[in-house]
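Only one chain comes next, encoded as structure tokens, the form predicted alone.
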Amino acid sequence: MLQFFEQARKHLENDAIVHDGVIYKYEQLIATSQKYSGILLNGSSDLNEARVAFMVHPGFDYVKILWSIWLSGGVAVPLCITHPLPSLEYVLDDTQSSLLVISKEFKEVLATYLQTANIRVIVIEDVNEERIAFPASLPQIEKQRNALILYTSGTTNKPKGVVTTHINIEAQISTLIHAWEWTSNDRITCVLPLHHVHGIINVVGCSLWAGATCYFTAGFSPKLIFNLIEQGKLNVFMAVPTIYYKLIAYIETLTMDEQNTLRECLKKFRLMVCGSAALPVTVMDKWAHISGHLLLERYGMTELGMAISNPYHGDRKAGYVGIPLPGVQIMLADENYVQVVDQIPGEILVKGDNVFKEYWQRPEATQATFTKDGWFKTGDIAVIENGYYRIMGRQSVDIIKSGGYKISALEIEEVLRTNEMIHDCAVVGIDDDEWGELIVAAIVLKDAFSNDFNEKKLSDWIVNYIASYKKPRRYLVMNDLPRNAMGKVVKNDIKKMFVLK
């Protein structure tokens, strides 16, 4: 049996997830996932690796139905909730999924697609749960089989799917556990995006695996979350550092009294983690002065889980990621993939059972991004400073990290270049203390549009097509754009014009 539901059975009276105020105790959690298993199976003794798809919001029925989908022998494609038909339906294509699982009101987003698509369909709400029988038996599943897929966006401007094994996962999730030292005593909430590695295998992972608690509210509000922490049912916190952005700004509008009441609250927790996206150090200062908690950042992505972290106990620097996981190998190395010494920037290799199998269908890319020894090149930058180790950024401009999520520009700039308007454009993102970095982009209109430029109809437009977290929040336009002497634009250049507006 995998080691997720061998940990779950340990704590079958815990509470395992509160939803809206409902309680589910890890007994039920155990015995729904068994039972959706059956309905997965429809008959067969094993999914073998078929790729099950779901759109289901964060909640009971997500988890449940991503258990289903491991106990049946199936890969999990989680599906954005928010992303628009386009992006849903390049998921489902690349991953060639044979079964799709939905929430009810789903149904209408993806309507187009189901009826021409060969994929089998299963609404939850359509399933009578006390109806539902045991199946009779469960598949042997072996832990080098593959079990999730995560997509993520490269330097090419297609996402590419990110297939990670058993082992990994559990590789994932037990260097957490431990090096954060996680206990069935531990409540936390979820208020990230549960189609991410950081909400499913930080979040998610690892309170069930330690026994703990997880809550789950309906979408994401301070209010909501203050007032869980305000009535004592949470004592860690992990988020983006968008997130904390937002939280402070709440905090500020709040009355003296209020604010002290709930920096009492604060005070109680036993762990604050911050990732996904640079952390500004003011940021950073304002959240310790209102919590007295220094937020332990770290550094992973969709490939690794995490690789890098700030010490549970010990100095925590603002600024650097800390240093290397138990269990996790990493160098810095230069363009030709030779360690160099600290003080020295080099790319991040990293090593370990923790580093995912392959790129889906991909194995040119995936090739491509191992060294011929055997480390994964993570493409970001960083120097260790007294042992600690501090990111630079990217070896790519076409990558933007904003609000917590990896970007790619490319993307963008392949939808932006299919409007009217348009007759080329270049995506960057410059440097923003809410966002991490904000997505701008500069557009070269064509003749016809050239004095008739509406940025509130190209704004609406583009999240047609792309998730709305990736439009441009500036836009910039230019009679040309700077170039090279090879005709390839200077970015940097586009960065600094934006800056200086």
Contents of the next structure:
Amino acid sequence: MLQFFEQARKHLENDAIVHDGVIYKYEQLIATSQKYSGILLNGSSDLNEARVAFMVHPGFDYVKILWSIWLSGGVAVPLCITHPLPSLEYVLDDTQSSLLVISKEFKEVLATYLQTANIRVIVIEDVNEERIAFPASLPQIEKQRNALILYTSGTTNKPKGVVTTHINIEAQISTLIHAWEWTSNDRITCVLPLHHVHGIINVVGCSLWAGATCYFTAGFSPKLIFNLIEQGKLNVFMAVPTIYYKLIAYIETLTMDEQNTLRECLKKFRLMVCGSAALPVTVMDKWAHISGHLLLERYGMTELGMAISNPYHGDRKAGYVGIPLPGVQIMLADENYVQVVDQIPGEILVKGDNVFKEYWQRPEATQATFTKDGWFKTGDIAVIENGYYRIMGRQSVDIIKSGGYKISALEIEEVLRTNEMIHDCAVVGIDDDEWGELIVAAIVLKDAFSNDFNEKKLSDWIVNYIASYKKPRRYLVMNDLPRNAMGKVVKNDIKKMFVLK
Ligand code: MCA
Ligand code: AMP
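Given the form predicted alone above, produce the structure of the same protein in the form predicted in complex with adenosine monophosphate (AMP).
Full assembly next; the chain just shown is listed first.
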């Protein structure tokens, strides 16, 4: 029996999920997931690692589908609910998913795909749960089997599927359960998207493993979050720095009385965590002033779950991500993968059960990302100072972190180059207080459009091909891109031009 299910069985009477005011107990979550496994299995005894894509709003439906995929032996492929069709098709084709589970409202965006694709489709609203029987039996799942494929952007133009096994997921969750002292009395709200690790593992995975309660609100809304907080519903909160920035901005619009009420409620929290991108010290300080809490910053990656964390008890140092989590081995290394000494920066290398298995059907990329000794190369640079790790940046200028999302500059450039107006382009991220980095693009126009550039038209066009969070927010029209003697675009010069602009 998979551990997540064993865990849930210990807490049958507890509230697992609260969604739109409806309470779902663990007992109900277990029963419904089992019933849905029967639907997915459709008479077979085991999905045998078939990829099952699902496009479902965060909430009870999302969790029941995820669990039913795992119970029936499938590999879960959560689709981003805001992606345009080309990005969805890319994931569906790349994973060769044979089954797709969707909420009714996503039929429209998938319409052209559904007309031609050879895939079994289940629309949740078309299933009458009352009338489904429990499957006669469920398969025995070995923990080394594949469990999840999440797509991550990197230094290639197309995102890669990160495959994690049940062993990996259990390691990623259990280290956080211990390190952050999760219990069944905890209550958290999920405000993050559920096609990435932060939401899936840290928030939903950990809370349901602990027998705690996870509240779902409709998307990210400071007002809804504070409503829950004021009602005393929550005692744990986790988010990316941009969300804390936005919550602070919202609080500053409230009256002093309202701020004081909120402060009293926030003081009662036991834990507030921040990560996925560097937490600016100014945000940490302001949040401490508002809430009385020093945010616990940690470092993670889709390929790893969480790897380094400030302590739950003890010093949480601003600007530092802490120390390695239990079960996670970290080494800082030079360009030859030789360990560097303290206070000398090096690339973060990681080993442990938490580390992913492979990039889906990309053996060369998988091989290239591990050293000969089996260390995973993160591409992030850090230094150890007084025992604490400080992230100094990334090796590649082509990886941008905006709003907590990892975004490939190359992927955006590839799309921009297909636009009729554009001859050449270079995408970079520039520092931004709210978003961490803001995506911007330097473009060289084709002659026919040199006097006729319409930024809005380009901006409206691009979201047909990439998610809106990947959209460049500013453009700079140039005659030529700056290049070095080898003819390579000098992206750091482009960054400076935007800052000066
Ligand atoms: C949206 N907008 C942006 C960006 N995104 N502007 C600049 N840069 C951006 N990146 C604009 C929109 O165009 C819109 O403006 C307005 O902001 C609101 O858009 P919306 O999509 O509604 O934004 P939101 O709901 O306010 O979203 C902000 C957000 C979201 C909640 C911070 O970005 C988010 O959920 N981020 C978390 C991503 C995440 O989970 N990352 C973890 C990856 P207009 O109205 O003018 O058009 S896992 C990971 O990194 C590892 C494992 C780890 O360590 O955790
Ligand atoms: P993702 O692939 O979306 O999981 O993003 C992982 C990347 O986010 C890491 O490789 C880091 O570059 C970055 N990251 C995560 N947490 C932090 C943090 N606390 N400080 C700085 N960067 C972070």
